[in-house]
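In the block that follows, a single chain appears as structure tokens, in the form predicted on its own.
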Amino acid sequence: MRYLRPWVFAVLLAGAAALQPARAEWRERTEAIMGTRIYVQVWSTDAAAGDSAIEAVMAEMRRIDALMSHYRPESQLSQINAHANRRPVQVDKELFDLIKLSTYYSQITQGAFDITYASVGYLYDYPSHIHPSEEQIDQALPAVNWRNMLLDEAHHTVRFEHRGMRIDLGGIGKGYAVDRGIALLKARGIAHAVVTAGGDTRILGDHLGRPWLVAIRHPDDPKRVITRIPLSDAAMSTSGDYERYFDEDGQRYHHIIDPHTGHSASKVRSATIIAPTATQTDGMSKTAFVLGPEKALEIINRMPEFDAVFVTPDGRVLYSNGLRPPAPRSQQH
């Protein structure tokens, strides 16, 4: 799911369409790109021009993963993990840009979003259910330090100061590919809209005059929710255990990788974060998953745009100051 389904749409849908006028309309499309779930959604008075756009939204995220995909060998990113550690590898200025933008977030979230834990990262496979023995970790995490890149902002190069030196663009790329697509659908006029990949989920302007619903999800039922926020002209990313994993022995493997330890990071269920954008909600919504929620907590809670719901391993649902529900009566006195 990761949270903004065409279901959660389709209850907000149904009262509205009776109420448009016929020759306006909602058009979506949903593709599998950048490997995951992509969906487009955009109200328009003429449907040609509202397919269009959507056709434009899927033709950048196609673009942007044959630039950014660690699994596309021809891929610029890919020949960066090829060639960083012996010599500098020039790259076009946009991928350069999310790069050095990563960085950003490695440092206000004290390392806990770092794109080189791919060195490690690499190692796990999850439709395989294949983990890395503790003396593979031991022999790779060294390489994990987004310190070691070195990035030269004249040439657009990207140099490893470590051997064995990795990165992943998965934890910020599909945000940004969502904010690029949000910002083709503006340049076309288009005021109403949502674009999701994966998790990470735009929303252009509002429901036609209220906000929209958005549920999250809870992290052992899909069927269950633990919460629904209305939103307008907003961003919100969920990360959860819940995606891409598998169990061995008790223990769970998922993608969400503590840069620091090498092992999937376990100090929260899910993590949603909400930002004006997809990059930002993207980029911050592993931080609770490595710090806990708490930690997670006192970061969001200095940063005026952003907000956060985490679901804790017992159970509790905590919320930063802009989205915490009132106290009960009895505790207000």
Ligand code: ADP
Given for the second form:
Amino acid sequence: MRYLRPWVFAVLLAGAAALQPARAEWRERTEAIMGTRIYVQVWSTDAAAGDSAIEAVMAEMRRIDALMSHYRPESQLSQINAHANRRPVQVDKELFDLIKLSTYYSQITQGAFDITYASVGYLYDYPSHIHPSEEQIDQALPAVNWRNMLLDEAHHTVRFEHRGMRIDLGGIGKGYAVDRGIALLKARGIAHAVVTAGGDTRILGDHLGRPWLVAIRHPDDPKRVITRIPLSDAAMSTSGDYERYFDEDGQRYHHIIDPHTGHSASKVRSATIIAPTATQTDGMSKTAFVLGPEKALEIINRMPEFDAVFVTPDGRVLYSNGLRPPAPRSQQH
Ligand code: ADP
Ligand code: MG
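Could you present the same protein in the form predicted in complex with the ligand, rather than the form predicted on its own shown above?
Starting with the chain above, the whole complex follows.
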């Protein structure tokens, strides 16, 4: 991958923009949906068409949130959590397929990604600084196991084989929503766009002949950039321990949970994944975070479409084989 310094990028960009037809322009909008910041930017020769494409993406995000949010009692996902421990619960094929895809990620990551993590995960309340006791974790942990979720392909039903089991799609739903947004933009003939939902971004096309540079922030300082990754026609997701957390007695409790222990994972400060789709990068960023660089790179270096960047607790930045950062030799791994 080729790296451009930001100022080189800005100069080239100014040159490229001058060549475009006069009426073409970038249109953008930010909204709060799915409990996060949704950002959409499109390159459009017609401002009204650009704005209506952006609205279509926002509407899609709201639709997916209504279907899959575990915060909304009326969502189909909440219906699963309310009833699947007693009977099979039928859901739309779309939701069924995403749940099934989640089990694929569980399978290839030895359970590091597991939507049934929520059986313990619900005991954490970060804004209220609440975490479960060891005893509560011990009681809840046996319900965490994706293999105890019965998926009936013919009827699109979900059944929990373990009492106390819960699921949430917080670890893959935003990536999926971003991919749906990009698909809608493509269908409208948009060739250059960015769709972001929280830590999940996908780029359609490029930035007028040059890649976009997507920043990975410093874990302790949102204004400091650790590195920038050039992206065109690709997705990138970052999972960090600074997104939803609280500190207590020198320990950080945050929203990425190791399904095998029920505790917040602590091998890295952030894990970033780059791959063709945001569903892929979203699912694998939790995996990378939970497993840590050594084990995660074993998996990722075998998947040619995937790259990864880790920020370790001691501040080192580690890259997968496919990335060539402009770092001095001593910092490369
Ligand atoms: P964001 O929500 O900002 O996109 P992440 O992509 O890092 O952040 O996703 C974090 C979310 O993933 C958590 O809030 C939770 O819903 C879910 N999650 C946490 N741990 C796991 C896990 N081990 N497997 C699957 N999902 C998880
Ligand atoms: Mg995400």
